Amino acid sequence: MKGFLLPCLATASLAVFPLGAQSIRDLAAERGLRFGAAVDPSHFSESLYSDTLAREFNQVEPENAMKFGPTHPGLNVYSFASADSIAAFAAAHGMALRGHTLVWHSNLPSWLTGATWTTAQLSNILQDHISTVVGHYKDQVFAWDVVNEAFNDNGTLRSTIWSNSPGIGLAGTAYIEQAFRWARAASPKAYLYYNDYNAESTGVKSDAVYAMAKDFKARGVPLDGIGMQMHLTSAAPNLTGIEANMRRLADLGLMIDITELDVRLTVNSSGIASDALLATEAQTYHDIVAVCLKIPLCRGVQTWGFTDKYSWVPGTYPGLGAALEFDAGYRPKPAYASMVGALSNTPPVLAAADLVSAASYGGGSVSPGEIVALFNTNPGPAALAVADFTDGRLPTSLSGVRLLFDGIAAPLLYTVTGQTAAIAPFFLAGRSTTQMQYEYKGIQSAAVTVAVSPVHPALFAANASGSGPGAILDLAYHPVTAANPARRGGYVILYATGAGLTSPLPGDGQLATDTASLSARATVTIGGVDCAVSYAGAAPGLVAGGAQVNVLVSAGVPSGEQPVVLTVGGVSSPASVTVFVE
C-alpha cells in the first residue's frame, strides 16, 4: 500500500442462528484476517457443503489430501489429483490455499515405513518429497505447515522416521531446520510454519517450540510463523496463557495462525449436545477469535472442518462431537454467532509505533499538519476507500473509519484494512503528547500516547516508498528523472510533509489554494551542498500539511544521483530521497 499515497494526495437442538448480513468471510476481511476451514474434496459435489464453504471462508486447507501418504504413494510416484481439486476450488472462489503438511510422523505410506533405509536415503526421499510437492503448488499455496507435531507434550522431541528412527542424519531440531530450508528453496515466497497441538498456552511444550523458534530466527532459518492447532474441549481455555504465548512469538517477528480449531462436547446417541454445552462452546470460539484479534501478527483462524456432518471428532473420541460452527444440516450454531460477535465487536488494537510519516515512514512523533499513515488498522473496509474534497475539505469520517487525536477526528485521505492515511490536526501545535484512537463503525480502540514535535520533516519519494528518486519537478512541472535531470543554476520543486505550521494557517484538511510560508526556517542540501530556498510553504493544489519547497541547484552540486535533505526548524529529513543532477 505504500505506493498509493502520492496519487491520493491529488441441529436437533434448535440452538441455531440465522446468517447475518455479513458472512464470517466478509467480517474477517475487514479485520485483515484469513478465516479458513480444513476440507475434504470428496464433499464438493454436495451443494450445501460447497456453497457454505465458499460463502463463509476466505481460506481452505486440505484435511488430508496434501499429506505424505496421499501425495507420494510410491517411491518415485506422486499423485496430486485430490489436492489439485482443492486448489481449483480455492482459485475459483477467491480463497487463499494453505498447505498441510510436509513432514509428519503419521500418514506415511507402507512403502516408506515397511522398508529399511539408510539416513542418506531417507534424506534424499524427504528432500525430493518437499521439493516436488512444494514445487507443484509453488504459485498456489501461500503458506505451508512444513513440520507438524515434532514435540512430545513434555517438550522433548518426538521419535520418528525423520528424526532418529533412523532419521535423516541430523540431530535435535536440525532435521526440522533442514526441512524448512528445503521448503524455502522450493518456494521462496510462501510463508513457512511449524504446527503443533497442546502448545497454544504457556507451558513446557510451548516453551520448547518457542526455544526452537527463537534459535531459528536468530540463525536465519526460514521460519515465518507458528500454527496453533487448538483442538479444545468444553473446559475453558487458558486465555491468559494463550495470549502470553502469542505475544512472545510475535515479539520474535513470527506470525501466528490458529490452524485446527474445534471444541468437542459430550453428545447423546444422536450426536446432539445440550444447549448449555453449546453455549460453553460458543464462548470458547468467541474468546479464541478475540484473543487472536488482540495480536496484530495473529493472521489466521481456521477450523478443522466446518460442519458437524463431517468431523473427525466422533470417530476419534466416542461419545463426543458437535465440535464445529455449523451443525450436520449446515445451520449456524451458537459458535458461529459468537465468532460473528467477536469479529464485529472486539475493539481495534492500536500501537503508537504504527503511526508514521506518510513520506518517510519514520515514526517516533507526529507534528501539526503532518500527513501520516497508520498501519495495522483493523477492522476497516476490505476495499480501499479514497476521500474526496467536499467544499474544499477532506472528510473526518470515511467508510466507517475515524482517527482521533485528543478526541477530535482528523481529516482522512484514504482507508483500507491495515492502513489509514490522515492529516494530523493543527491544534496539536504547542503540545508535547496527544492521545490517539482508531474507530471503525463506532467501536474505538483504547487511547495510546503519541509524542508531538513542532516539525517532523520528510520528502516524498516518486514511488511513495520513502526512499529513492524524489517526487521532484522542474519549473515546467515535469518530473526530474535520470532522463530529465536537474541542472545547476536551475530550480527544482520538492514536496514534503511534517514541515509544521504556516502563516497564514489553513483549516484542517483544507485544500491549499494560496501560498503560505512556513513558520520555521527551511534549508536544503543536495549532495551535501547548501542550495538556496526561494519558497517554502503550502503547496497549492495539495492538502494543507503538504509542503512545497522551491530550490536553486547550486553550482557546486555533484552530478549524478544525489541525496536531498530538507531541514526545518533545525530538524532534518532522512537522507533517503535523491535527485538526479546533470
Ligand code: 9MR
The other form holds:
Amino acid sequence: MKGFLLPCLATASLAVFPLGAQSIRDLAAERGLRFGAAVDPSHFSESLYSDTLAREFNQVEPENAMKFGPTHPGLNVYSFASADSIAAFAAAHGMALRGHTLVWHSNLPSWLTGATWTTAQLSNILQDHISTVVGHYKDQVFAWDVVNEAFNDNGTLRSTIWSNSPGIGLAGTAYIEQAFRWARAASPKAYLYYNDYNAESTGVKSDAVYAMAKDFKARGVPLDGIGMQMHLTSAAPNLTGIEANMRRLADLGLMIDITELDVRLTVNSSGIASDALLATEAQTYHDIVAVCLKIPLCRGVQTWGFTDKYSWVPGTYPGLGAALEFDAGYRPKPAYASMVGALSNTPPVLAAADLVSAASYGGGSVSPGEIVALFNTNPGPAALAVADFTDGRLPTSLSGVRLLFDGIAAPLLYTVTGQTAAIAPFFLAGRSTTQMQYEYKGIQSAAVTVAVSPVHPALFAANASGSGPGAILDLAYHPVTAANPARRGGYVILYATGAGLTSPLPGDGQLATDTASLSARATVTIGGVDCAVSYAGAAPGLVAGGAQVNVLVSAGVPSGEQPVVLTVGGVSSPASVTVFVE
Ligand code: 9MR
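Given the form predicted on its own above, I would also like to look at the protein as it appears in the form predicted in complex with this ligand.
In what comes next, the whole complex appears, and the chain from above leads the way.
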C-alpha cells in the first residue's frame, strides 16, 4: 500500500484499493499522529464497522453520544450508557478518546430550550453539566471540544442560549473562558480545545478564533488546542491559508487537531460519485494529512465517520455524499490510499533546536563524538528499537531511521517515534556547521544547519534527567549516593559526553574497550573546589564519544550534595549535576 502515490491515482482504476500491509492507524502512530473517527455505538454490533474501526484508527470520538442532549436528558438527570460504550470500545482497542462537546447551540434537550431561565440558573446548569460530564470521563477522555462553533462566519459571536439569549451572564468571550475554567477544574489533565468550522484557513472567522486564542493564552485561560472541523467540498482547499492559520495558532503554543474531516461530493441516486470526483476527494484527503504533518503541533487527524454507509452528509445536503475514506461496503476508497501515501511519503520536518546533548538536554551546538538526542515529531518505529554493538559497533540505520550529518549517517543508540539517540560523527571536528537530516523509510527531511563546536561537555545524571545526582561511581563501581557519599581523599568516576576527541581516536560508533586520553585539557570542581583529574578519556564499556573522568575529591570540598562541573577545552558543563560528599 505504501507504493500508492497520488500520481498513480490518475491512471489507476479508482473503484477501490486493496488494504495494505500497514493500517493507517500504524502509519499514523509511526508519525506520532492520532488518526480518529467519529463513531456511533449503535453500529458496534456490525462486525465490519467494529473491525474496520479497531484496525484503522487509534482515536475515536462520539459523533453525538457525549453532546448535551444525550448526556443530560433532564435537569438533574445524566445518562452515560451510550458514551460509556464508546469509552469501553476505545479502551478495549487501545484508542484515544476525544470528548465532543460541552458548550454548543445545537443538540440541546427540550427541557432546557423549552423553559425560561435566568442567567444565574443557566450558569448553574452549565457548570453542573461541564463538571458532571468532564468528571465522569476524567480518566478516559484525553481531550475535550469544550466549546463548539461559538462564532458566526463573519467573525462575530454567535447568539446562543449560553452566550446572550439569555446567556450565563458573561459578555463576549467571557462565557467561553468560564466554560474552559470549569472544564479544567473537572479534569486537570484533559487537553481543552475550541472547535469550529470554516475557520481552517485565514479569514475573518479564523481571525476571530485566533484573537480569542491569543487573548486566552496571554491571560492564562486553560486553552490547549484548536479543533479544525474541516468539512470540505470538491473545491480544492486553500492549503496556503490553512498552513498559515495552523502556524500562527501553533506559534501561540496551541495544539491543532483536524476533528471532523470529510469531503462531500455530488452523487447519483445510489450514492455513488464519479471516479473524477473520487480522485479530487483523494487529493484533498492527501493534502490535509500532508499539511498537518508539516506542523509539529498538529497532533491528530479525524474523519467525521469513516464509512459512506453512515455519514451526516446525505441527510443534510441532498444529492451530496461519498464524503469519507471507506465506501458503504467498508472498502477503502482512493481517499484512503491517498492518506496512506501522505503518511508514508510526506518528508519529516526538522529544526536545529531538536538536537540536544543526551546528558544535559542542552542544545545550541553539537560536538564530534557527542552522544545526542533528537526530540521531534518525526516518524519512526512505534515501538522502541534499541541498537546493539554488532561486530563491536553501532548501526547507522535502525528500524528505518537514519540521522545524517553532511550526508553521512551517524551511529544510532535507539529510536522510537519522536525520539532518536545517536553519536555525532568524529569527522565534524574542525567544521563550524553541519547539515543535519532525518530519514525514515528512505524519506529524508530537508537539511537544517546545526552549529559545531569542538566540545559541548555535559555530565550524565543518575536518572538521565539532565540534572540532580550524577551517574557517578566509586572505585568499587558502586553508585555514589547520599548513603554512599564521596570521601575526601578518595576517587569518584564521572561519566560525560561532548568532551571532544581522544587520542587515539576510535571509529564512529565503536565500543570503547581501551583507555584513550581526551585531546583537550579537562578540569573538575566539586562544590566550587578544584579537584585533581587522574584520568579523562574514553569510557571503556561505553560507545566512543562517551567520556570517563576519574577525580580525586579534594580535602576542601564541602559536605552534602555539591555541584560537579567538568571543564574541557575551556568550556564548562552545566552545574546542574551533583555529587554527595561525606
Ligand atoms: O454528525 C452529527 C449529526 O449526526 C447530528 O445530528 C448533528 C447534531 O447533533 O451533529 C452532527 O455533527 C456535527 C458536529 O457535532 C459539530 N460540527 C458539525 C457536525 C456536522 O453537522
